[in-house]
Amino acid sequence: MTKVGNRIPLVDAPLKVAGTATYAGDIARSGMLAGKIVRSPEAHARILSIDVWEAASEPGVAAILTGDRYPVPFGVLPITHDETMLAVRKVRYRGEGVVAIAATSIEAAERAARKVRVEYERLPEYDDPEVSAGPVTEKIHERAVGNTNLQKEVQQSFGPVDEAFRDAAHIVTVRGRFAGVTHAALEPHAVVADFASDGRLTVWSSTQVPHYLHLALSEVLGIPEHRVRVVKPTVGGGFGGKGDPFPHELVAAALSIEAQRPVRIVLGREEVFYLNHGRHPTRNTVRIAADAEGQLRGLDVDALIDGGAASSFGTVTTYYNGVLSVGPYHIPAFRYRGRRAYTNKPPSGAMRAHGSVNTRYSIEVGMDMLAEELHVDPTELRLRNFLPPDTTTLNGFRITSNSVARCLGAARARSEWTSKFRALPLGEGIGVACGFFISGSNSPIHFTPKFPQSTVHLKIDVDGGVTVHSGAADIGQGSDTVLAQIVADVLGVGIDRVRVAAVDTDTAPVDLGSYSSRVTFMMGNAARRAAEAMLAQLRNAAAQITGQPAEKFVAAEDRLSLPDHPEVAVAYLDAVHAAMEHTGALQSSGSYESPRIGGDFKGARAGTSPSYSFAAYVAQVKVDTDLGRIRVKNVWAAFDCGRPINPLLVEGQIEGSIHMGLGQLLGEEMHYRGTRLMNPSLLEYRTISPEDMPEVECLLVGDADPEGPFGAKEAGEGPLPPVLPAVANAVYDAIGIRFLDLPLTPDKVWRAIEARRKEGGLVKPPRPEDHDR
């Protein structure tokens, strides 16, 4: 292999660096109109009347829509369609769209928007998920559970949980509280829609899920799927935030239908915050039971999740907050209760490492608390309890390759853990945490398990160029590059011969999108199979030319040759031309269908995956005890993604995950006063700056996965969860204070330090061996 396993720059890097890549907001069509959405100032209210007469009279206005024109509900999950293009009869959060306007300029649309008159009747507002979980006087959605505003409730139990806690020698309890955070992608949401005179609708959108958007457009607008085309241009970051079909995408299409002209909508940054679909505000209680030797005996998780005003991926979120707790440790008994409540806030949805981050934080902090009770090194406690490879968890997760113990060993060695733990000066500390994540959900959202999750088509014509048709959405993570590497290596050609044509639903086969870290594993397998099918055609052509057995030919360096007789060789182009005789252009197809995994209980498929990544991180910090500021100095990130197809891209994903995780830990917060979002801008919503990033050493540790493409597993989301608890555990090592309420802003840390000083002084926690003295 000359491409797979090597550090190859992204194939779209030259376009991005030169500034010539085309994003949705760059697309222009002849006669294009500007779209504007009038948004609700109320968090929960009945719509009594909407007057658009004056707005419609504004010069330049071509179309105006209200919710009753297209009232069909939609959502990414077929079982929870509870969003509408525009509000129908009532609004459920501040910022929800009520009226849409298309005009000849954005200025004209904004002038018309100011003339829209909407009369509201205010309803009770729900900002606390605990209140929403009980009896309510007004349901946010009629589909909520009983007389509550609960969107979803999950209860699962495996093994003798009560006995495990009854007989435990040690029990630790962690009560975590986590603010909501959003994706803060560099590119805001943008869409262009063109309903052509032939009755076909084309939509260009910054999306992670072209196929699901395609379905939503058809369902809501009543247009047959074969008359809808979705094109994904370059995307400037997604992280889950572009993983749903969204109202503005449908609004642009509907306005184009009404006006019979193309329409472009680019959301302002404040609108992006109201769209949200970010990480859920969460309260969780995690209890861990262990015997006297430190073997885990039971895990009990309770999570209350603030879902905001719509379901989005919420049903999956509710399951993931629990089921993604069953690794990387062997847990003989597990119980989970999860509740996701509607509130009158912008909807929460999927965000990088969806559903696992907050629970993982509480578990990994709990593991350190347990280690302290047992008077053992926290790395030693983890080593005692890791899942082995080739095993099945008690809730049916099939674990194939697993190098988490090697990850921990590598992180310990590189960080010099043994000489630093509990030995650094006051204010300095080191901490550890582990994690695991899925390589794609093995359960397709809309189709039966027999439907392929990914399909790739290849085409080679007389010029020898290889066109890869895929529905996989490259959102910056580099999936186009991975496709090109796999295909080029199998066919034995230079990567410059490979052109990735993704995503255009008119030409690309169905791929379910970029979420749940599914792309490398599932699309990669499909691409490899398509390339191998194409290689078989070229081998047959080489056999016809030489008279040698087709299966003996090896493809490399633009030719097919016999390894034992290198003088017997056929140039790549000669093989292509010979294979094309009497058939024309060469074509092949490959697909990936996940094996059926999991039990037969309710929710058994949630979290099941063909493979899992594993991680062990060590972080070193310095805490300014006068100002409360946490400085993360180093992170040693050991990650098991099997055999990395492109180590350069994997390292980029690890570093990006660490940046995002540190943002949630150290300062990012969707700050609400009641139901009102107080910081809907990048000036007030503080992502961490480059100077806040630590030195990161990426340690790629792992064996090739037996089912992954060339042994690869996911590396897009699994690198995020361990960094938060690793830093938090390092802070405890530095100043002896546990923090369970995120984010750890300097004022919060300073107040805790001052309280500890008043109680008797700030001291580092004792070393494990000091307990025996």
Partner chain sequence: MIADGFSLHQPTTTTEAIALAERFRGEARFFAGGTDVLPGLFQRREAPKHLIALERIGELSEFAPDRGHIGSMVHLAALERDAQVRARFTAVAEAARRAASPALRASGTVGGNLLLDPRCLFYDQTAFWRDSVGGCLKTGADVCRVVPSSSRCYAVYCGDLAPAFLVLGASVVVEGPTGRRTIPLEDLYPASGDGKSPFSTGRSDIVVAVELPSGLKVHSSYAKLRPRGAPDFSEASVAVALAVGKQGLEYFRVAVGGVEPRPRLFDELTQPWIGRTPTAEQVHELAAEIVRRVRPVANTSLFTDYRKHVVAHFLRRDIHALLEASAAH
The other form holds:
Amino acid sequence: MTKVGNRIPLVDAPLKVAGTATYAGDIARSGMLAGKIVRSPEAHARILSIDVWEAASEPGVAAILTGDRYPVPFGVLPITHDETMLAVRKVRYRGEGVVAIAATSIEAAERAARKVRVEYERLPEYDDPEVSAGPVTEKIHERAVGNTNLQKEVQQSFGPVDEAFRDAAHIVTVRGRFAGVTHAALEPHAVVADFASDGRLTVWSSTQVPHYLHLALSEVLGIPEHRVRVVKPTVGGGFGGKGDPFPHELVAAALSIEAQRPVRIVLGREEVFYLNHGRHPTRNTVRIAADAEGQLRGLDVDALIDGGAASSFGTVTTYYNGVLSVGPYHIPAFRYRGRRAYTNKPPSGAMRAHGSVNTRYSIEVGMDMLAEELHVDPTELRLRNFLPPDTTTLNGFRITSNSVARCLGAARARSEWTSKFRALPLGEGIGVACGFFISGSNSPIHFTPKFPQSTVHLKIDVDGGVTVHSGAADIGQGSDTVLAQIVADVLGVGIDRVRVAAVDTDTAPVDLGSYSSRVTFMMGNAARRAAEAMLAQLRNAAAQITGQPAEKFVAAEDRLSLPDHPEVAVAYLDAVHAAMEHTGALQSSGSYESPRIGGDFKGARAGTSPSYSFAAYVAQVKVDTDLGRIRVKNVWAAFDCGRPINPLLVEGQIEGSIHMGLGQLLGEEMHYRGTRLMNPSLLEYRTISPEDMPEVECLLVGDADPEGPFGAKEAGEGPLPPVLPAVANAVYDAIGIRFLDLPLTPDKVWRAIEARRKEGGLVKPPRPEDHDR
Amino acid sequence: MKLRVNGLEYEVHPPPERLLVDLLREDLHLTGTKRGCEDGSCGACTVLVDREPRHACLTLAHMVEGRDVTTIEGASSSFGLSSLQRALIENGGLQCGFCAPGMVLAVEACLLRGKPTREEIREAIAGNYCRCTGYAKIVDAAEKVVRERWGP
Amino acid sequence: MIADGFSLHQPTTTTEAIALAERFRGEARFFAGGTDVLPGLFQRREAPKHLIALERIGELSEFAPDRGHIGSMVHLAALERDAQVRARFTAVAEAARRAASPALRASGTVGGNLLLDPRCLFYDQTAFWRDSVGGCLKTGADVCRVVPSSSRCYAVYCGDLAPAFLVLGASVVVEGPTGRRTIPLEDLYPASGDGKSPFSTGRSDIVVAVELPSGLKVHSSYAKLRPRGAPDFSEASVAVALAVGKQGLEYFRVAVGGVEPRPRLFDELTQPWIGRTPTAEQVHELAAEIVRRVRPVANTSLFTDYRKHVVAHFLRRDIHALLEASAAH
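Follow the form predicted on its own with the form predicted together with the partner chain, if you could.
Everything in the complex follows now, all chains and molecules, and the chain you saw is the first one.
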């Protein structure tokens, strides 16, 4: 057990840091053409005509495509296929692809693109989900609900909600407004497609989910799945933004078929913003009912989310905005109404901590307000209400390992909470928030219920190297490293013996890829089982060589030996060679299928997971009351990911999540005027700069999860949601103002401070014990 | 025109509008230099031109005629990865790795000018976008190299 | 990627460069560090057929801060690092340090920064984006997208160096087809200009150098508002320079950038204070008066009332700090 639990650097870092890792945009094929997509300048319009005559005669143009060539709709969820590779008959958002061109150079493709003439007839544009929710004159998609532009509506109710609110001693109401944000991974999406003369299509793409892309390519292009191959090279960040099959991936493949040449498409940064599929612009109302002792009695959530022009993961998002509020507190009664509206904006979709961030914000701010009403410390209020381990929520989530109370204790202690809360000078403050998140969706989107969610294959040949085939996608989070750690650990070999093969659908067993924080838990369990199956073969070989019972051998440090008699040992390579004697190269397979969880009502499986991560964060801020600038100084991030397989990578996920969460809180915004995106660039879409990052202390608190691989749970998404409300609550502690309209840019904060000054002064809120009782 | 890239002399004939980033990636097949934006805000294409950091996407190829260009492919030596590269690996100073080439060269440029403070390291990478790490582990790695090179 | 080809000229003297500009009049543009021009070409804000690179004109890189001479091709990084500039022309070093990010400062030049193309949310966009709006005054359409009733372009001048140089009384040496002239820097930004044509120089004029008065002994500062840190452009910036003697202020100038199509000196409000020392209240009132005279419009990302507030705040804060520093000196 030397690898799991250690701070092992990324196995692919030596290539990445030397610039030799290959990303999709780095791939060149013989005879490769450059692809370019002509995009709609209109947000909602009927296409009257498309004239590509002049463009086609530009020098170097090899192929031109329009939407009618492959009009088959696709989408990441099988139930909501409403995207096409290029617009068919009408365009639904500004930036949607209309025509695609392949040419000998990107410059030639660009020049041809300018000669494409498209005639549009404008239709009413919908930019407000509230309007889309009502009767409309023009439906964005025919599949929208009734005569509205609603894509999805969810109503759920559990327990005695009306009674809870009727009998409550305290009710707090929070109305949150959240701008849309987007993944903004540094690598712009890129794809190379090669439809070769053998009738096989190979696509290299910066994707999080190679097997979904594989399926979409087959369905849309009409090529049998066995003749489609998707390869995932090194991916430059995803965060959910590379999780759907995307139009440009299908376009590249279609252009390659048309031109009979390989085609590469690398999106420009502006195009990445139009691709979006980021976090939904959201309006929510959260009501929390509590009794006089501060026990939560009921929770009522209403969310209206702006889906943009396509469904993407949106049906799941609609559920998640509600169901992911049933923890980490015990909620005896829960009601949810969620609506997702189509608008004529770039589609929203899944982004890190999918569907949970905005509701979590309103709940955690609400908990802070409730604590104030009750005159109790907000950490105390939370401690009174935490779910215990090994319980079931009222909507059927199975909670197993849960160290949220210990997380809160750790964050409180490290931050010196008690001496700071309501005690720092005006302008300085401290705040707390908690959260939880799924460790993989229990219900796979595709392939269900036919296959396990993850399968891992191992192969060992004469060189003793262990080749790992997996369809889980390393997108920078380090899943290949976790895979290598687990395999090396079980086999007792050095990690450099393990070679994780690039995901290639020709060789990698089918897998759901990287989303919903599933990889460590599901792939990890599959990897462990595959390695154990391999170990059994080596043990048998060791038994044959030594005459000792196979099951007694332990593998460590490149040997199999008997713990009680270390002198009885077989070198790893000898065991491999002995095992190979009659079979040749060794193979093994392991898979993971999650247990059946959840009720049997509609939507019961949304949010069910084999395990959940938990978090408690404390943040300390300094607000410049002259300039309205919120400076986050410290975040103490206590996180329960079970037993971490690699604390170095877990810290990286926490720090990166905090960067992304603070971005949404303080500056990031898909800034629309009407349907028009005003800031499609990394200059104007403002993530947190290095100078503005707080000091982050990661506190990994947690017990081994009973079902996680080596006791591990997810750490990729759960670390994000708590940081926003923790900082917002710290700002309240600093200046006594609640902010419910994100992002909190300095101008907005300054206006609120000025307004408060005019109303009678900026003061710190009272301490719980100073209230008149 | 001639230029030196990573110590080797090249003779190339780019058209006037050729950008240094495209010269490197497409003509010289040095794809380590990345491209993440079109306005100089991401720094993924940072290279050194005569030891100064430059955005290869905001530099015309002709502007480096006769100059000495160092790309990420030249950041390591015949002894292997540089101490900064090793520190980034060991400290978790990269995840997806797309920023790493530019980040390495931006920090190297800073180290070339003498011992930086933690604040100066943060300033040196202020134009290098990273969406994965939250920057802390990058700054830690750079500080580790500073300690190795100049003492605490 | 730049889809439109152009010819690149690399003259070695200003005379040669100007002759080229005249020869290709209307189709040529000068090219210094490239950090402003190249994004413009990517976005097709312009498509010159001839680029005239100034890099090989040795004279333009002359850098002699001891005699106050700064060639227009000197990089911002050099200003930021030079000990003399930092000591004597603090505002300039501070302005350089707060411009963009290190790699851009290594490419970006003094001349390029002084002539930074005014910026606007509706202008600094790709051709695709601008065309989908239908263009604006600055790109030849007949309407301003920010102030529809206006016939003047409101794009904002965001250069960092200009306010700093202005308060230090800098002049610029300009050479054009008719010869060389030295003009006060403020004349580079005429009141008649707007966001579309903000500069007094012609398309064939080269800014050769900035000259700072020798003997100048003042304290100076530069403060910049940007939504976050690097690499954001200025949304309001304030430069102050002053010197206090026995009889009160002997030198006092302030300039404001980042809020209007041109950077502005407010000598008419500061000169009356020569020979006196303002009280805190009077500084407050002076700042308020300056803010009453600037008119930002909603074409950047932060609220205009906030930007005005920040101008006032910077003025009060920095004037106080410099008064104290100068008095202590």
